[in-house]
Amino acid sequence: MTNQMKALVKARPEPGLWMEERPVPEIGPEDVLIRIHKTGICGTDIHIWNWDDWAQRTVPVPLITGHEFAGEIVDMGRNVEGLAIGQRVSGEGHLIGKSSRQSRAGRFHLDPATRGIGVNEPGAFAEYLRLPAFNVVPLPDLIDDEIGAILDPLGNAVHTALSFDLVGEDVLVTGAGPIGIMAAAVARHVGARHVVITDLNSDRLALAARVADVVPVNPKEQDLAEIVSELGMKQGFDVGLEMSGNQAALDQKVEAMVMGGRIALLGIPPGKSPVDWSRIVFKAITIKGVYGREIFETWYKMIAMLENGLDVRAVITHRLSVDDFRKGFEIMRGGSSGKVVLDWT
């Protein structure tokens, strides 16, 4: 194996990422080394292509970036245990501490030292990436390792949408990126009556309506309480998964949510906004703030979910060589596609 590989680094304090050479990195005791057969382009890379504020304060420069990948084991450090050269592996990209309360009691997501590749370490743009084998997630054979690529954000959508029971219930879920969709195909599967996904771009919602058996909806053409009555339903939604980020659907969410509704939020807000706690209060809704997937819970239960049927792979859109890559980018900053995967084999 040569000791030079290529890789996707954020070079320049500036926006863009450039194909560059970089060493194989070497690997310690516990930890393996990753051949990259196919990576995800996520939203956090394109605000780290864009360089926007959040990306200044955060990513260091140069920095390997991406975080979502599939690929196989080709070396092992010697402590490793429980894997093999040529297994067929994603991973947690979250690198946790382990002396936290958080990380002691198990609860590993939640641990405040929490550092992710691709963002604070160097990521999965590249031709192999060292990882911890406490990160590891071994691939079954039927998921392969294109819907491996994206397992990360499909682990969003799912402890997004596990956040409340869903069984019976009326979903609204306000934006339609590939992460939303995602949730909604969830909340179908695992036995929501009604789902309702909102966004006021027609391309997502028409691949939201391919992906999964939803009800796809522009706030700005058809009013949300319409929707409520034509659905048979008597009083709003049961539970809000919110992935937007935007404002005015998360007051929207509230106004169509029943008495004691409980909401997941995901997105992310840009700054501070305003919120009329007021209604919240007194319609008494719960709302949960989730953040990335429970380890290792959610990578147990959306792989079980996958090999039971759930079928998310019409949520990419595009499949690009990694040479292409700048043509992967522009197709997710225009804002209208789903997932753009990238071969690195």
Second form
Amino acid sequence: MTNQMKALVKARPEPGLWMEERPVPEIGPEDVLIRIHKTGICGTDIHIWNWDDWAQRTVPVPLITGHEFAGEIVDMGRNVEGLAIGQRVSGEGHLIGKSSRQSRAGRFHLDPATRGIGVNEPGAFAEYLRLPAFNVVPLPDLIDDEIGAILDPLGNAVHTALSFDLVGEDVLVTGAGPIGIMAAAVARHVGARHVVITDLNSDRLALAARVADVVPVNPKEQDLAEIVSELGMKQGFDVGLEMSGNQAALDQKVEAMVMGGRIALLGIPPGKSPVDWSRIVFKAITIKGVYGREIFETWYKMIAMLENGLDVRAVITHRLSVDDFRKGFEIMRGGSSGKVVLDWT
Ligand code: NAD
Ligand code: ZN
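Moving on from the form predicted alone, please list the structure of the form predicted together with nicotinamide-adenine-dinucleotide.
All chains and molecules follow, beginning with the one already shown.
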């Protein structure tokens, strides 16, 4: 192993990412070194590429980007136990503190000191990644590298979908991006009755219908109230999964919910967004904000569901060599693809 590696770096405070030579990270006693095999491009990486207001406020320059990955352990710190060189792994990209009340209670995903790889700390768009052993999630043989590379967003979908009991419930997913589509697939897998997914983009609705047994609806063309009666639902949706970050989608969702419905919000609105709170109060709706993945319960449930027939592979629409990363980012920026996976081997 040389001590240099290829990495996709936010090298300058302007739009773009650049492939550069960087030193292979040195690991501490509690860390592992992972040889990256495949990575997924996330909406977050697009914000970083575009260098929008959020990225400018958040991301230090220079920084190796990327947080969705699968690879293989090639080195381990002296205190690491229970892992092995050669083991195929993915991992949690949120690096947590251990001293907050939440962490000490085992609710690691609520630690306020969380830092993200590829956002605040060196990331996974590189030949090698240093990761605390605590964050490593071993991959069973059944989960290949390309699925391993999308466990982070699948985990967002699983965390959101499992926020409320879905068994026998009618579920409305707003936003058929990769995460909304995977959340719809999870809702179907765990036994929801009807799963309706909305988007304004027909390519995304078509992709949703290919990935999962869901009812795709374009609210510009079809009235959700009509869908509700066509499906034989009496009042509206029991559970809403908000995966668009769009205000109109949230308004439509609130209207389409039953009295006492429950909504999990993963989508991130751009800045402050007007909300009809009185409607939410009078409908007695419960709203839960969802951030990241539960560490590590979401990972456990997600891997168990993948072993038990959950199939999201069709959400990967593009597979490219990392040498074609510009093309991959262009496809993602187009907004009509599913997941784009880059190969680093
Ligand atoms: P995405 O941008 O690919 O998908 C969002 C989809 O919403 C798009 O297909 C868009 O056409 C659709 N949309 C826009 N307006 C709509 C409307 N009025 N009705 C229905 N659909 C509409 O995003 P993604 O990668 O699938 O992620 C989903 C959301 O989750 C994003 O907002 C993202 O920022 C957010 N996110 C949050 C977390 C978290 O930890 N909370 C983690 C990852 C992603
Ligand atoms: Zn991501």
